[in-house]
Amino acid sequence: MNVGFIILLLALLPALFKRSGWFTALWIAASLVLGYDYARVFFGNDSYSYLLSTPGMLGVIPLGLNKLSAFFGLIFSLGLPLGILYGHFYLKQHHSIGISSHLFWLGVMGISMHGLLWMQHSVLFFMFWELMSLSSFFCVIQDRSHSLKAGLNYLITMQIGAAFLIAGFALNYLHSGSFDFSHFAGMGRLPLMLLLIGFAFKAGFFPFYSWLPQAHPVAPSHVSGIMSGLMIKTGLYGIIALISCNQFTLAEIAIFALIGLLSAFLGVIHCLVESNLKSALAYSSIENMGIIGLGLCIGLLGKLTGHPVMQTLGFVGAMLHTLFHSIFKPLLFYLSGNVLCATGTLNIDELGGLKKKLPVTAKLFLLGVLAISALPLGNGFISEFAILMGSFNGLQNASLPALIISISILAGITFVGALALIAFTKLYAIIFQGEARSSKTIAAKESGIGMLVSPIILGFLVLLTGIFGNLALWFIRPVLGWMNLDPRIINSNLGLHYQSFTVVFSILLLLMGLLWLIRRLYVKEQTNPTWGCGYHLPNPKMQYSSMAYVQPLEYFLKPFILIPHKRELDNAAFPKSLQYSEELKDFLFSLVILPLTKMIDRFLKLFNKIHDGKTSSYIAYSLGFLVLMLIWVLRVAK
């Protein structure tokens, strides 16, 4: 622990002097050291436990790791250096100001993410939590001119979530008399729910997700990948730590399931109609958080109703999807950075035909699409299969309310999965297939090898864990043991299925490779103009746009999405011009958060008149305040 964190602190020095190469190298070295510490705790019987003596009310502060924190630590030890490595090359291609401050705050964000995993004390945990929020805010607003508004929205949202955490930690301290995490078991309902809400803000669950589609489009691509794939997992870490040591009623589980379903559904339908690539990926993170939440609900439902198979499958699926999302989501965000650097735009309606221009990026993006759409060969298929198996097992519940919850989760995951498939086939088809829609795309070329190293490693992990499901199952087994789940259930209900998948997928890959080889050897390729159905003047505008691709679905989903349109028509008898545009707006932000902020702003402006610049006025205000305080003190004394 000590060595790893010392190296991370040393890495801040080259960051201040814009030495991105040294900063990246030190981060890779520190991640190896910390990863070794996490692995010793996670896979072995070693434990790290420290007691830090401090004066005052804090007293003795416990520091250490358990299987759950070590699991997330291993995820961070892999994901953070890959993100920073990608960022090193991305910042060279995507020139901007403030490189030294950006690298510094990027390092602080990573340190705080690792640090809070070691904190077993509410106050220190919250300090690292706030440091993570503040540093990630500075990382988001690297491009000050376009990102400040979205960054401030993110920071304010995180502070609201932090207020819930403060209230939860404080109430638990009043009940237990200790800041130690060991007193979180069996805590009171009010502090438990406050803490769950606080962590849900960071994880991006409904209705606290509005910061995700605001912040990610304007943040640098490596920051988006780290935040979406890794940082929001800190919210999941807090949620899983709480649910693993507390009991929940059927009504509470039903509410959690509803939140998970709404997160998954609203995330995927906004992803479906979004035309900005990074915004679509941000909405899909909300969807995936909803799927993880549904897996946790299945586990809790099985635990409550005495169905150990359902409990095990639900928690296994949730933990697997947590792991896999930290792989395929950064992969897609880093590839969006490649697209941005090559074309200068993230608007998918200005792209097209990039498969020929960016062949490696296109292939890796297709791997990410397989994973995030839960298709075979992608690791998302492995995790969602476990969650669906748990839902099917829940159909054996004798309790009618539990049966309804299981059916709702099963139907919801199936429906959301179908929409996700449409959403990501749309993204791949419009961005990489067809013809170039703008001059930006025509001049595009593949990024250098530096911007492909991290995506290639992540793509390999997607394929590896998608084919060898038992490998991922072996990796998460220690944390499942920490959750007191029976390994025999895992072997009999998932291990055999994953083994069969491995055989089938391996045969499928061999056949695909054989067909590709035959085609290369015996088929002579010819390039001819596209057949235009008798029309001799085709142009790129005749291709499907992002909205046209999902037009039938958009019609049925109109009650759930907000898409204001603007139409300008020449009023002449024979109009010569017609302009039509649509823009997706998040209804939570537009109909709830924005009006609320405007109302607060109007209220605060009522006090502008008291700032008249006269010293006598300010003295009068001070005297008035002192008089009120004196009256209050006298009343209390009585």
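Positions refer to the first chain, counted from 1. Keep in mind that what you see is a predicted model, and the values were worked out from it rather than measured. By rigid core we mean the largest C-alpha set that fits within 1.5 Å across both forms. First, how it differs from the form predicted in complex with the partner chain.
- Once the rigid core is used as the reference frame, the Cα position of L13 differs between the two forms by less than 2 Å.
- In this overlay on the rigid core, V523 has a C-alpha that sits 2 Å or more away from its partner position between the two forms.
- Once both forms are fitted on their rigid core, the CA atom of Y621 lies 2 Å or more apart between the two forms.
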The other form holds:
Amino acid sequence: MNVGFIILLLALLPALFKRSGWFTALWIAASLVLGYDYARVFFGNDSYSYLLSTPGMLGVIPLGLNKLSAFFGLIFSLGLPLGILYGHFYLKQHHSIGISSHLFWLGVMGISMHGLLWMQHSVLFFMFWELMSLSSFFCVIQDRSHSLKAGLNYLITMQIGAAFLIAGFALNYLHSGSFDFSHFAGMGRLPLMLLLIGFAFKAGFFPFYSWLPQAHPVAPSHVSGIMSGLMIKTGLYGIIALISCNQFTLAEIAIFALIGLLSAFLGVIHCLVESNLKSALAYSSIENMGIIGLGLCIGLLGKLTGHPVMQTLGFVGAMLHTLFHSIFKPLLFYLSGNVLCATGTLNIDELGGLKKKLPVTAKLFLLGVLAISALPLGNGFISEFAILMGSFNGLQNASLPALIISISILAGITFVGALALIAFTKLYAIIFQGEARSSKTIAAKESGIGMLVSPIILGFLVLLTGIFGNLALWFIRPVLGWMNLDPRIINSNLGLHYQSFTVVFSILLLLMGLLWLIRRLYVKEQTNPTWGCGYHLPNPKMQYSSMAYVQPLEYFLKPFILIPHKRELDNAAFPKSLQYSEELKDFLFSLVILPLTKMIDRFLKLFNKIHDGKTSSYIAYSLGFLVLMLIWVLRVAK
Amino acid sequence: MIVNLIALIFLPLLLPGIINKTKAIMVGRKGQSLLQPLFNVVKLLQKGEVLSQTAGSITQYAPILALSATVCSALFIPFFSRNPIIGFKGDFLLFIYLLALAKGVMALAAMDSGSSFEGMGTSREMSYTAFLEPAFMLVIASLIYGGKLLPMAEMFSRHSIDFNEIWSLIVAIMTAMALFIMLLVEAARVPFDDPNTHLELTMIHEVMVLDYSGFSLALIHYSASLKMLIYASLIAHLLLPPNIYLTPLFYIAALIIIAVSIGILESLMARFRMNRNLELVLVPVSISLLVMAALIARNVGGW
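Please give the other form, namely the form predicted in complex with the partner chain, since only the form predicted on its own has been shown so far.
Let us now look at the entire complex, which starts with that chain.
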């Protein structure tokens, strides 16, 4: 631990002097050291523990790791250096001011993410948590001209979440008299719910997700990748830690399932209609968090109803999806950064035809699409298979409410999965295929090998874990043991299936290779323009647009999305001009959060009036205050 | 197992032939030979290809991947024999996601050429998927709830029709109905889509492959018919009574009946309006929910 964190702190030095290369190198070194520590705890029996004795009520502070935090630590020590490596090359493309402060805060963010995993003490955990929120805020607002508003929205949302956390920790202290995490088992209902809400803010569950689609598009791409792939997992870390040491009733699980379903559904339908690439990816993060939440619900339901297979599969699915999401989501964000660098826009309706200009990016993006829409060969399928199998096992459940929850979860996940497939085929098709829709893509080209290194590594991992599901299962096995899940159940219900998957996938790939060979040897090819179906001179503007692609579904999804449109038509008999514009609005943000903040604002403005800037009135206020105090003191004295 | 492999290779292209013949007889024509679709595919396989200038490598790989994925998903399906080539608990998920993979890559391939007509077809086809996948899951869920979690082939043959038990009749017939509607959607038949339509604006599946020719088109035709055969076989095994002799013969008879009924349906019905199609795609979802609800009512209510 010591060595790793010392290197991380050292890395802040080159950051201050804008030495991005040294910063990256030190980060990679530190991640190796820390990764070794995590691996020793995770796969071995070691447990690092340090005790800090402090005066006062804090008492003895235990620093250490358990299997769960080591699992997240391993994810971070893989994802963070890749993100920082990508960021090193990304920042070179974007010559902008404030590199040193950006690197500094990026370093602090990474340190706090690693640090909070070691804290087994709520006060110190909370300090690192706050440091993480603050430093990621500074990372988001790197380009201050257009990101400040979204960044502030992020910071304030995080502070509200932190308020829930601090209330939960304080109540728990009153309840158990200890800040130590080892005394968190069987905590009171109120602090438990407060803590879960606080963590849900970070993890981006419904209805606390509105910061994600705002912060991600304006943040630099490596920061969006790190935040979306890794940082929101800290919220999940808290939730899983709480879930694993507490009991829940059926009604509570039903509420969790509803929240999970709503997050997944709302996330995916906004992803479907969003035309900003990074916003769409942010919404898809919400969807994936919802799916992980549903996996946890299946696990809890199995635990409650005494159905070990269901419990095991649900938890395994959730952990696998946590791992895989931290692989394929950064991949997609980094690639969207490549698109942004090459074209300068994230609006997908201005893109098109990039597959020939950014060939490697296009192919890697395809892997991301494969994984995120849970198609076979990508790793998303492996984890969703576990969750779905868990809910199918739950169908043998005797109790009716549990049965209904399982059915709605499995139908929900499938529906959401199908919509995700539509959303991501749309994104890929509009960005990379067809012809260029605007002049912005003309000069587009791959921006160097550096920006492809991290995506290539992540893409390789997507395929590796997608084809060999057992590899991922082997990797997460220790944390499953920590959750008291029976390895025999895992083996007979998942391990064997993943083996069969590998067999089927090899048949698939063999068949593909064979057909490809035949095609290569015997088929003569010639090229011609796309057939216009009798229309002469079709131009790129006539291609299908992103809104047109989802239009057939609009009829069903209209009640759930808010797309205000504006139409301006001059009132003449023969109108000369017509203007039409529409914009996707997050209804949670524009119908709940904005009115709420306006109400708070109006309430606070009431006090504005007494603030008139005249010395005489301030003296009058103090006089009035003194008189009141005098009366109060006299009454109390009496 | 071997007989299933033979079925997988030779049967698919017979179904469209039977459907075409039925349609021809219904309108009083003599019609093309039963083997015409097979001849077409053989002919296409020998031809060269014309590719769009806009298209990239996806156009070349997609039909190959789609065919491989469909063939792999057919490995779990009972054809002549009720023992599939591969079967394990939970193979239905792999089955449905492999079909989704085939559909996904074909959607990307259709968007590859930048033709707006192909975009139109893709967006329609993909929006059906959104409701078909949950429908299939619910069908499977009701079968599991009524019985046990087993390999897919076994699950379908266990729930096949049993004339002595009224519940088995309800489950088998209703599920077969849901699967039949799903077959019509997946295989792009009337009333969802008309394979013989002459206007690109009204096509769905046909318009997605406008820019394909030669070898790739042959693969596409083959995988489309294979998909139809998969659904038809599931229905056939659901409707065949268990433990009868000569299952292969009855299976062939059931396939012919299904194909003929598709042909008759196409002769009697017109295509639906495009924007009402999605509502109809929801019908299998509701049927499977109904089966599920009936089974729950039986178990919980003690009927």
